[in-house]
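This document opens with one chain alone, in structure tokens, the form predicted alone.
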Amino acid sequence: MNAIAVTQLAVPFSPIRDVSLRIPEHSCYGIIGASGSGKSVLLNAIAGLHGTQSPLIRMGGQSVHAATALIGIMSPRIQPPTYLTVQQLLHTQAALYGLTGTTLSAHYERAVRWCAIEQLAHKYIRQLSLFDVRRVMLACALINRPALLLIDEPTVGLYAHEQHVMIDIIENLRDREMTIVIATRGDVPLESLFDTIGVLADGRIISELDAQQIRTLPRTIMIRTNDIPTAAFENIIALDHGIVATRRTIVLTGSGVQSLAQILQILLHYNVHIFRIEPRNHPLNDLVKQSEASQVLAQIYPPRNITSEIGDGITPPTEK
């Protein structure tokens, strides 16, 4: 069993002072918080990089130090050596786990396939874009087929289309029998990835949201068009009370967001030209802003009362 347990964790000289959480195996847990809230410190601690704190962090029935070989971490703060090629870097990383021969080849091929970097194999790191480096570093974290994958700010600094590709890559990793923990400041809409979200503020997890609560987070979507015919206009505003429309703008809020597909069908039926569909808010960013009033947010989405123990033993994931 590869569930993660963190119990009253405090990390000296950091914002982390009392973090407790449980992450079921094969789930994706999002840690969101403002810059400086300690997200990266918490990920590093879970990875076993704060040795004095390791008894407070367990994977299955063991401390994280006993499970280091089953943990992969990707962070924009980890800078790879630029004089190596992608293949050399991944082979070097694999050698740290004692992988050789056909086993090394199998792990290498899987990691580059999952991160869609096959075409980069013989390029030097210094030749790569930030996006390509980010995917290579994710492949390094995956090279030993970890049971626990920790990802720190996967989309920071990327262009919008690169963010979408990165989200797709991580989405596909959710089917690979791994437990995934992602830290983000909430400025990119990653909520579709998460089974659970923990809001980090004041040195602790102040709120937690389950999958149903994540799906129902308040959203606002704006559609900009040319003139909407009267018949189309009337059909659209009749769909839901969460739809506000003018002749050239449609705003969806609350339950009205669920009508997006129907609205697009109506607009296409009446040959209405759609100029732009854009989110007017990011739900995760809204949570981060609300975390400034931690007691209020905790009342809306209270953190779980951590009382149950997790099972013993660590079982490496099966090959796929």
Second form
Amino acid sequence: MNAIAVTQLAVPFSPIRDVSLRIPEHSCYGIIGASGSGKSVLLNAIAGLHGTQSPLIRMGGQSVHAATALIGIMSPRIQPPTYLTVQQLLHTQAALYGLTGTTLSAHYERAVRWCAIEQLAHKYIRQLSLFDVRRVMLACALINRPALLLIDEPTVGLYAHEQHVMIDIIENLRDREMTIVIATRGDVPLESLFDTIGVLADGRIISELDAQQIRTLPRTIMIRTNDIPTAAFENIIALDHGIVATRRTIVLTGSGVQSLAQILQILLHYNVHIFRIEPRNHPLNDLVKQSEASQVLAQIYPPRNITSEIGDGITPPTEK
Amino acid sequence: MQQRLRALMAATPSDTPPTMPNSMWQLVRRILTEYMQSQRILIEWGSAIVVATILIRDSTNTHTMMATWSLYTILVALYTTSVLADIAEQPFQMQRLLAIQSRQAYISAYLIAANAVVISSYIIVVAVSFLTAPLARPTLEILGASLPSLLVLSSIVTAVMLMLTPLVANTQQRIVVLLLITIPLSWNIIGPAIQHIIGPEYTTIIAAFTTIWGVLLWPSLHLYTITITPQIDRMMVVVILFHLIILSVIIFQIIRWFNKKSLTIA
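Condition change, the form predicted alone to the form predicted together with its partner chain:
Expanding to the full complex; the earlier chain stays at the top.
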């Protein structure tokens, strides 16, 4: 049974133009897309916050508008009131769901345990670190034990060890019979969580990978480099929708992973230095460490006429 | 960490079905509690004390005192509503909107909370004024008679202000509402200017508009007047009823617009 069914969703004044997707009950669905591709807008819409769009989104067969109390949402943009303690905040949220007395206490205890924030209960929000606030907001989203949990960029802005704890927490939520939708740029190894990944680009889901494909296909690959020249940058992101790039990081997800060879060639062509490739056990990493990347890559991927492959207009490299 | 989490989860209480939302009154309570906890209320209550101790101090004229109260109430209603509308739009509050499940209840809760803050400020300004200007204090009968019209006036100002915030209306809708308010109020300037442009042959049309605006404005101005010089008579009842109808229309429109509004949490 589908927990969520979205049909030809278009949100005015946003990149979302024609999104259709089906999310099975008790599954974990990952929405991966570049910055500005509309991931957050899509989460807002699924939460029923785009009023006129709600009829296009069905949750358990009914309009999402009528079932928002069954939805929990967590986003890095949510800033809780700083003058409340964690306990006050969670109790307030629980009371709005109509929870009282022992039921409220039970829900509170559970949310706190699930997010591993027992020791924060009596601290004020203003005393918490970003990671603590993120977990508190996750607990806030879980307080009513929602049927659908929407999480936007759960690890953004966190240190590496905090990211791992956050992933552990979410992974454990998967066992709790709730449908989870996570939006991410794909720059953190979250894909082990997902049963299905939807790649969002051009205002629609351009491809979906199921659990089997996620296991068999190459995992998300991240290439850390020094500054990538503009021409190289533009050529790289034009290769595939599954490629997300900043000036120093290239993330390949979904179909983008297939473009690894071409990306390495472009980097080689522009003399961009590769610091490392993630996941760290990627075979190319050893070669990158041992010698100059350009030499290694030249051995693995013999140079070809890049200009003819990726189109005209590439200017010769000017940076060393 | 992984093992610890699993152990903790195993110890959690049995899953109960998700509960449905309580009511908007729970939200009203939360809004007001947090308005006080955040100390924002000090602006309203502090200003009430300032008005009573500086503007009304040693006043001997009851009408002046009551006019100041009414004007202060209108200003506080404008300020409080804009602050609460700003709070209501924060991403964190959207989590509460999801919890309460009804947009109608959500926006109504903020409207009620704004009025509650305004009324509390009115009570303070009246109470302090009784101490600072004992000679001008009105009788309890006069004060009681002015209360219904003052409550209606405060509610209308609050509702109109809420209607003008980005939380409820988009830019075009706000411009239309502003025009509907400002054109009648400034018609004595706009009317002659238009007549000067289009020529004297359209005098009748300008006069017709003047009459229409006058009819529309008169009850509102009269409502303000009876908060200062209350007289319990048929006219007062008619004016209050008229404004209650206007208030209903404004609230209906606020809910209608808010139901269609695109909000943002993530």
